[in-house]
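Next up: just one chain, as structure tokens, the form predicted alone.
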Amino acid sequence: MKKAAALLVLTMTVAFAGCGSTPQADGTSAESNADLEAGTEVSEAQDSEGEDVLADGVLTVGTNAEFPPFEYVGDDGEPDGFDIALIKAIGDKLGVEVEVENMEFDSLVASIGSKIDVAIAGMTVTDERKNMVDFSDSYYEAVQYVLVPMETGIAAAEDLAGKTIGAQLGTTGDIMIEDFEGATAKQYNKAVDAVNDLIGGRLDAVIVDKNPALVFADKFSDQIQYMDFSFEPEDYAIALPKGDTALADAVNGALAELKSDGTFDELVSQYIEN
């Protein structure tokens, strides 16, 4: 009996080391527990992405301040306009300080994830950019416009067909260029070294987004003149670090609160219709 008995020790023994785990109350292994443990850890990793990035108090915003009025350089030489201040009552709302860096436009998406958290920067929502980063809900809707000089052929879009054109490297602006055949584009850092050269006689014409096209127009009101040719109607929206869905749900709670509590009128009032 005792040898019977030990036998059957020994088999139970081998058949648990077989299955290189050690038998819970519950019926499961400590391995198939411990792999639980670990799906459930890096889960609620990614979901915490968010929570990670404004953990240490500070949201390190990226944009342009070349792009009046959503951004430019204020008096005290520091970037402002509507998508700086929108950006900095988002943190508000999050409870976070918003720090800004002033960088090229054309740089900003893939600086998103190493040199800064998000970027706002009049930036418009396309297919190209949605494969490096994921956006915030849109905040305003905007539409491309031509500025020409006071005298000029250009009467419609076909009429850029052959013709010089100028815009800021990496905006729609720049990309439209291509639709006009003959056209021949030259990028720019800045939009206002665009204008310049509109006014020089070095370009045709500058391609741009409206309320930008409206400041230059207006500033410049003897020399160039601003044309609607209602190209089809984009979204801006805060791009983010791609996969990162609780920044992301973080950002657009903060942006919904501050529509439906009449602030975001209040900037839109203040930086773009004044």
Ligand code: ARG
The other form holds:
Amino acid sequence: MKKAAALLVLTMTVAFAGCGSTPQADGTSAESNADLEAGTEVSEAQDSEGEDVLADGVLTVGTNAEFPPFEYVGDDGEPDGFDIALIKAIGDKLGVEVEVENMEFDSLVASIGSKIDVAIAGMTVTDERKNMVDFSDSYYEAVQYVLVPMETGIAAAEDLAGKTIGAQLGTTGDIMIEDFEGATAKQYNKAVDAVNDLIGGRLDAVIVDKNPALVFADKFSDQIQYMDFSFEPEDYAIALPKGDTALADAVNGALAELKSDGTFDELVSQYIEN
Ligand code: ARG
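Structure of the form predicted together with the named molecule (previous: the form predicted alone):
The complete assembly is shown below, putting the previous chain first.
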């Protein structure tokens, strides 16, 4: 939620309450209005710490739409992809509207609690990120793949030593480059820019998550290929404000429902297996 929106809902609630009618702001669930009503003394203070981010009926979601098939900019210029469809389905279950903000991947975690409520971005659960945010139950298993030119001397992970390797800034692929002795890391705001440098001969390899790697390798199949060196599996989860267990329970509950009612699998086949 954004502060202005929260205050607007509050003002409307109070105004309507004065007329003796049931307040029901557009897109706001009865339940969240009930929360607002119950706390007549909902104050600005509550808007920052321990607030109910769903109370205004809007879940503001950060993503980085440079990561097909999980998120990309669709033909209409709006973010689309598996993650976007998933978070919208979660929003439906929770009775809130989902507003997607497309931003740099590297600033997502720090923006939770200010610019955005939560982030969904094929984001891997890591201990370092857990210092700043909480994560939902994980919803997808991933692994890093290596993209290389058609002609390459790289055939195993050891061969990455001493090479110039590209990755999207702040990703697990980026962080991994330091594991390869003498390797030079080149960081990009978008994985596709690293892929372009790989095609242009300015990089020896690009490290990126499996599914985007498959998309890029397919798109530029004459120039590049992907390699699976069996790196450690990773788990994708939705990043949530630290300590907001009510929100975590709500999101995990919705996720569990989407898994049991078949929606989740439908989205997997529509966006990922397709
Ligand atoms: N899974 C990797 C990570 O968490 C890469 C995610 C990149 N996502 C994106 N939407 N650009 O670091």
